[in-house]
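Presented below, as structure tokens, is a lone chain in the form predicted alone.
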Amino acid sequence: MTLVSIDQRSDLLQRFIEVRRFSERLVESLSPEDCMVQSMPDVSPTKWHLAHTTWFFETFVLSKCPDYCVHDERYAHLFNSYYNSIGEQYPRSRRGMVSRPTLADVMEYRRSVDESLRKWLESDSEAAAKLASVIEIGLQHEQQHQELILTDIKHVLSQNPCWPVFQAGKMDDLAEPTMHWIDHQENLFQVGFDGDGFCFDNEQPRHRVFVESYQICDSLVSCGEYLKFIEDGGYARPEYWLSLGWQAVQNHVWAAPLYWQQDGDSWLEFTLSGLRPVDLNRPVTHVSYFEADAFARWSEARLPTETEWEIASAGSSQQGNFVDTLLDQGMAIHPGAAQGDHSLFGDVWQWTASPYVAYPGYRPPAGALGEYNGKFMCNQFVLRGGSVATSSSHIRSTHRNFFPADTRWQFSGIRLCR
């Protein structure tokens, strides 16, 4: 086995510290009461996210160290998410019932695990070499949960009629976006991850796909464009909707994106910075796959496949509006209005028309970590590009996010194709 050098261990430890601290930075404005609420079954309390990401490092890394003593044996049941080969899990829909351990207990758990991993990483180069890839998965996993912390607490706070502010920040005045169609000629393309650095197992193997000629829009669909769909009776016209989508509209009484509400002739939107007027020039967000697909049909267009999206993103800048860059600039955690290359990444996750399935030749990794992605390849659609809740170091052109078609609480938006 090749040992990890002192410099490599130092870099890994520094990244570990930065990612773990960023989770705690995100929750600085929250009270212990905020961190306990579960507003719907898909939402997890902030406290649970902080504990679960710690459980991941304890379970998959520190448990391999012969001298490590588990912080609290009860946490194995409370904070396991879906790893059946590890053990039983506390029901997801009841995570908001767990008032103990307290938030203070969870933060102490984080400090204890962080200190143990730091000491181990500094002292055992052979173990560091063996488990460095698992630590990296743990860091990427924590960044996914940082995103969930934001999407979940937004849903939690939206239930409060006082419209509380999670994080104040500036929002620049934006010009009305313009729409341009970018041509892509038919060809045989290579897609999927193939390079240095990290990727999730579902981004591989790289493989060939023949794609017909298509055009893709260089800007995201704006709130103003989506409002025209609403005003044209889009939510009341079944001809635009998939059968299951129309059923969802009727069952959930959808009439606008999640967090929009009408005030007389005006529309307001709940944001992480509180209740604000809908900015017509910003990308529409918090729409389901069903809504994105219906809007595309109304627009006489369609959603791109994930392959078409990945081809369009090749060679483009991965700069965009991400949570870390927005916070560093004192900006609100809310989509902006990037156009051209800059609109492909950040702002909102973009629904594609592609079901979440395995690439040709895919095999999940052996062991419990094989449960990370593969077993969810059913009844979900792929989203690409990241959002304002994503960290800039967590996104790639090959990154495949996935959610059920009726999901709305994520920062999900629309890009058109034809």
Second form
Protein chains: 4
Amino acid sequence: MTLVSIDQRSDLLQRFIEVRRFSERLVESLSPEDCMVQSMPDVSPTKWHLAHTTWFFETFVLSKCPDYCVHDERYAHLFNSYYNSIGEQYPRSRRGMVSRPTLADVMEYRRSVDESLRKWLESDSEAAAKLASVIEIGLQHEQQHQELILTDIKHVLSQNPCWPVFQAGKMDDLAEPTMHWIDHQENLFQVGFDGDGFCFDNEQPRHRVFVESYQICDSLVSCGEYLKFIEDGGYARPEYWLSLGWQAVQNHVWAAPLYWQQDGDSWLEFTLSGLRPVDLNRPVTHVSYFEADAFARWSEARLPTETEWEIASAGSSQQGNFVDTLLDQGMAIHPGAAQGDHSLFGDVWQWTASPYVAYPGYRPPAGALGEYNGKFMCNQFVLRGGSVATSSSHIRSTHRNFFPADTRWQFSGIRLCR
Amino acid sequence: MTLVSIDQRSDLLQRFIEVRRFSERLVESLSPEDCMVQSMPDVSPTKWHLAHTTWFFETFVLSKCPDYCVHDERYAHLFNSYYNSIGEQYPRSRRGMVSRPTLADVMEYRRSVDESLRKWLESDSEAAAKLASVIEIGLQHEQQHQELILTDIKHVLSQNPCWPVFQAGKMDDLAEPTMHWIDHQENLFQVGFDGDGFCFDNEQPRHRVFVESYQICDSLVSCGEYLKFIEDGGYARPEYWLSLGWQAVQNHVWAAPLYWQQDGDSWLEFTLSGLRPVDLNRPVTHVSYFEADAFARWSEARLPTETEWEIASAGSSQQGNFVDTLLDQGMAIHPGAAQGDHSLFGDVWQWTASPYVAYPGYRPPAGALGEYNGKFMCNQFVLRGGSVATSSSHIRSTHRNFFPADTRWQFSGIRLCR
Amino acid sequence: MTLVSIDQRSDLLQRFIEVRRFSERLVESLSPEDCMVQSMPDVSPTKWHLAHTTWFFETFVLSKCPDYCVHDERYAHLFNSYYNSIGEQYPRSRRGMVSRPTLADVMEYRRSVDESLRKWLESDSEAAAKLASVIEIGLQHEQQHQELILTDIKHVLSQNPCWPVFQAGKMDDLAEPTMHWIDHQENLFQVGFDGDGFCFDNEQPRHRVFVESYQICDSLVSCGEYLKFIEDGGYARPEYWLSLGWQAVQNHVWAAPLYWQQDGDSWLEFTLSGLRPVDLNRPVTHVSYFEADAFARWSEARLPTETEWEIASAGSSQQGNFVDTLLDQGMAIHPGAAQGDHSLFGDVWQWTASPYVAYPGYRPPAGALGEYNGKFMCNQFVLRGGSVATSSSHIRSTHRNFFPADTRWQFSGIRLCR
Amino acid sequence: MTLVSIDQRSDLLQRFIEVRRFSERLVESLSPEDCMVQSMPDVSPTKWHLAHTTWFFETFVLSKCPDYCVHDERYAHLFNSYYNSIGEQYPRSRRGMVSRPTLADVMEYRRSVDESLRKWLESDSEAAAKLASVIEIGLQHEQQHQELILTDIKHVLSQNPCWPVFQAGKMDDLAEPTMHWIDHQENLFQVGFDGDGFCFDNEQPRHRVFVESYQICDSLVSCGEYLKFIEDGGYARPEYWLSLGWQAVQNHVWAAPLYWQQDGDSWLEFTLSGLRPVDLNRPVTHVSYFEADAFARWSEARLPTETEWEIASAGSSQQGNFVDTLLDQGMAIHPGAAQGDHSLFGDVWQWTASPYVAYPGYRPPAGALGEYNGKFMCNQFVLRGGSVATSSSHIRSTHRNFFPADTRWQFSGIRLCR
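Next, report the structure of the form predicted together with another copy of the chain; the form predicted alone has already been given.
Next comes the full complex, this chain leading.
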């Protein structure tokens, strides 16, 4: 987490209010019941996300305010996620067991913390300057949880055999995508963040990497292309799969992306807008690293490394399908919902071939916030580019997302390289 | 399920309305969030109980009405419990995943079904006569689920480290219980139901059993007596335990009844009225068959067979602490809450030494309702007498409740025999 | 365990030598490798059985001899099965991990203990008199383990895709069995052991039971009859199954008895004599209680209670297919191998409808041998009659065998009642 | 697998005979029972290793011989490890279930295949030339399994509470190790194999990597240093651990390296020479990646990347404690058994910080042998340098071993970097 210097408190506060409000906008259509459900251990109830992000500001910012009285002592235990240095946590896999505080209580918690924080910062310019960088981390953190609110509620609603609709958005008609290979020459490159704005600690230090010549595809893999892989027996042929991937296929009986289901001869897909026919021209999503890797091998290509992706993104527009723009336009939160001149950004996070490791010379920050990124550097793969569930202001070309290889409930897709 | 002849529709309807209302009275203090939680596979969300009992009337009664339109086709899948002959069921262990229909939707479902049923029966005396016995089963079934609503919500709230209060009732002060052994002489007895009112199919046929002389205790085992067993190392001495019981102690790290927790030198107990000190003079509850059996062996006694219990209860008053009387008096729903001249009934279900098997000549009824009792006759033990969560109108001396030997979340306790 | 008075040491010693030798005869065809394998937690390696039975005599008999030096101190830990009062046990599920002592070491252990015991008893008539009853228990115990040696090695060899032959015995040709119902009138009966010879503690006290009129079948259910149940969709129709049985069918994907496998249109069965076609005229075996119960329901009959079985066996010859007679005649160890005038005894253990519980007034003996039977009285069903793996001298009409309802690796079969 | 040109068949055959004989030398002290045991799914029985390596030669070499008759058709199913393109495999986790073929049968299988292969190659120089490279892979493959024979039998024997001795070797007295940091300057390096001899496919292509300046330690972490980490509460302080590592510590209750056990105030260690006091001056071994990483963090250092390790090893002697030299000298197979001027090689495999991924441009070979390395490139970390269980002729500075982060049964240890 780079320290940012923000001269004007009002800008920071304005951004604080906007980001916090956006979380609440996301959950407008949800009932208290919807916000209770934890459909698998990886998923958290919506209510928990709303409370945890609030706890983050209360713990890392407001608790420094001499006058502040903790809203409810018991929330520290309930809404700490994984910060061992802060104290013990209620078990992650049992978050759906806690009916009280209710959703209304949590909304009141948000209002109370927001109001206290606003008042304090307005009255104490020194504190505001000192805590600006932590507040910025808190906002980025909240944006990450906004993405999780969407991916988690999608998984929650998918458990319901009545296929509920989260949001009824529009979708553009899409033409069949065309695909071109873009050339890049071998060189010693600089990668990692060195700009002025915010970045996470794991995007630094900027450092040198030697990369051989390669070609990267200018479009995402579509559902149509992926369906060819399925129809060619891709899920039944071990030669395309990593050994662990083949085990996952057997154990979970995978035969298509998560949320696809066969309906006679055609395929349906559960989306945030309900159950719909699979649109062959849209990017495929909700595939694991294993599926992305097997598809690439079947295509006689491979996944890009994160360095190759980052180099390719230099100079690229960061326009794309992100949740804030989609909502503003009344579009569905679904890859390819809005047609456009797509760059490497938006629609789906793209699995890279790179295990998530520390950059040379990386050191996590001191204190509890040091637990943010570094301790997860094992058995995860880097994803790049953001998705339809990401806010446009949250993405950078150096941003490293990461998930285990069998993860499917994020909006994860495929870009090929060779 | 014995067919009862009920002359007057109005009596039946009156009872129907009262029983259905009582379910709603039980959940008055609960939020939509409380009613969503499934804290373990054995527990169902409150909302599910409210819907399932309604589905029972809709399926087994209303569906015979020629004019009736099913309230929502999708509910059959969601709210069928285990009737294989009716159709497939949503998996039991995932009932807490279904946020929609909401609690409000389910309440509307109840109102709609109740109204349709009431109108139909008022307008069609023949149907009322024909379906009286099925309606009676539905009411008994609803009373069983009322008990489960209470035991399940207790388990749900116990997951919450803030120890929520379900109902803040009063508790009488109790003196230390005295214990006497009551003699019974050997004989060939008749057991099982043969009265006029309602009974479940598993209480029949009435049949002969030869029983040797025995003595049964006139009072329930108290928390104080049970604490002596704990303090004597009862949970650490395999010689008192069945082999499977000893495994359960090891696997679950049992060291006291469910809901007890040590607080320095004293013991606390989570109750429907929140966390309270264990009262040594009240009956111990939330013990498994294994614990009841081990306690009995430690006491140089044994558990009664269900026949011994039934013989002992002949002529006994069926007064006792039942949920309806406790609520009417503003008492806590807790064993021993109201002092009185207790018989064998109320306070806690009493584990018997009898595996749950068919009575000689037993045959389950034809059709789906035949799945009610018979198919569970394996690896369960019979309990007798009813508990604080039972309605007083639901209990009989021949009533056979049954649960697996490791069950602890019911209000189950101990009466000794020798 | 009833104390038997045996006047002549020589008879006892003679029997001791014969029973001990029979264990060794059973394992003659096995390699050290065969004797190492534990194919599931319920199964023990042959080597373990040979050592454990020896440990039993060393611990409960020889250790009383003032001059005796324990053969190897470490064996107490390795070869104690479940006697908590004797000390800690090496975990049951890991018995196949212990390669040393080797089979040769264990055989030496047997020789050494047998020799010491023989010498002591020959030299000390008082000890012989005093310990006669414990020695008798040890011999009965060894006979139980002889049966387990056979059922366990069958399961072990069945894991091997090469289908090894344990013993190549002959089999008589059998005609299709005929079936008659035998009438029994209602009465107050005496059941349980009260003879002069040996019995286990759980066969006592003899006591009175009232039994209604019933009919019991004079022959065992054959493979041909069972195949009709399979072909009628028995494994796919929940209405025939107990709820737990239906779960077992789903979880284990049961579709036929253990050891049956489909081979095109016909069925093969793995036997102790290798893989053979299923013989429709022989008794079906290796079915669980759940399957026996479902078959009975499909047949519009039921399983007998253990009392009904015991009454029916009064006056019946105890001739039948038992392991000692089969081996002497060079027959295969397989139900129905030798044709004959079969009674209720031999061929297969018959599941009864009776959960395994204490007889009225039962008390386990004091000391470690009290752990023999009583602590298993939970979630098991009684089987009667003995099987092809039982020794003929080990069976009595009052003998109560017991196993959990999902057990299939014993020679368990079906006799109908109604 | 680089193709090697070998002019003289006799050299190849000589090496074939030596490597094959060495496998048999390793198992000389083992009984048939020892060779049967599979103590966890990762471990294979010794007998399986002896058969599988033979199957490898039979399948990939001898099957090309027109006259060859397969030794036993059934072995393909039993002794194929993971080559999906060859056919189905007997489940890995059940290898300890297969008692037949016996050890003697497998030894006969070895003799038969060796003899057939020797005769064929002696008679057919063209075949020898053509298959030389596959034979070389087979020999390298056998050496890998020789290492596994040792690590697996150590795990097997450790399950036995009698602590059997595999081999009673000598151990030098060692002085306390001294530690120096060796400097390396930043540069663009070439890494990967490009020599004349054998290498595995995953060591290629040789390629360029930019590396920043670093320091690497000239000695391995000793038991004494590791004990300080333990005594400082290393296993109880989450701040030193990766998140998955901390979970592993909790789940497995790790508190010391595998095979260490506390004995009052001191520590014992199970070794291939039996149970011995931990020698503080020898290299620590049997630690997981998680423990190596946590120890490094506690030491304010880090693990080297595999590139840093490979650069540091340039020009280093490949002398060290390897199994063949240790056995020839009568030393124990234990890290630090023989004192000497140690380089980076031998004693223990050293965990690197590098996830196991493909080198740029890597392509697995065509055919079944392409399943050798590439499909395991997920969730594993690279280890370098060889161990006391490795043959000295099997190691190279470019050799990449790999195991999952929680692996402890290999001879894995720690070298620090910063």
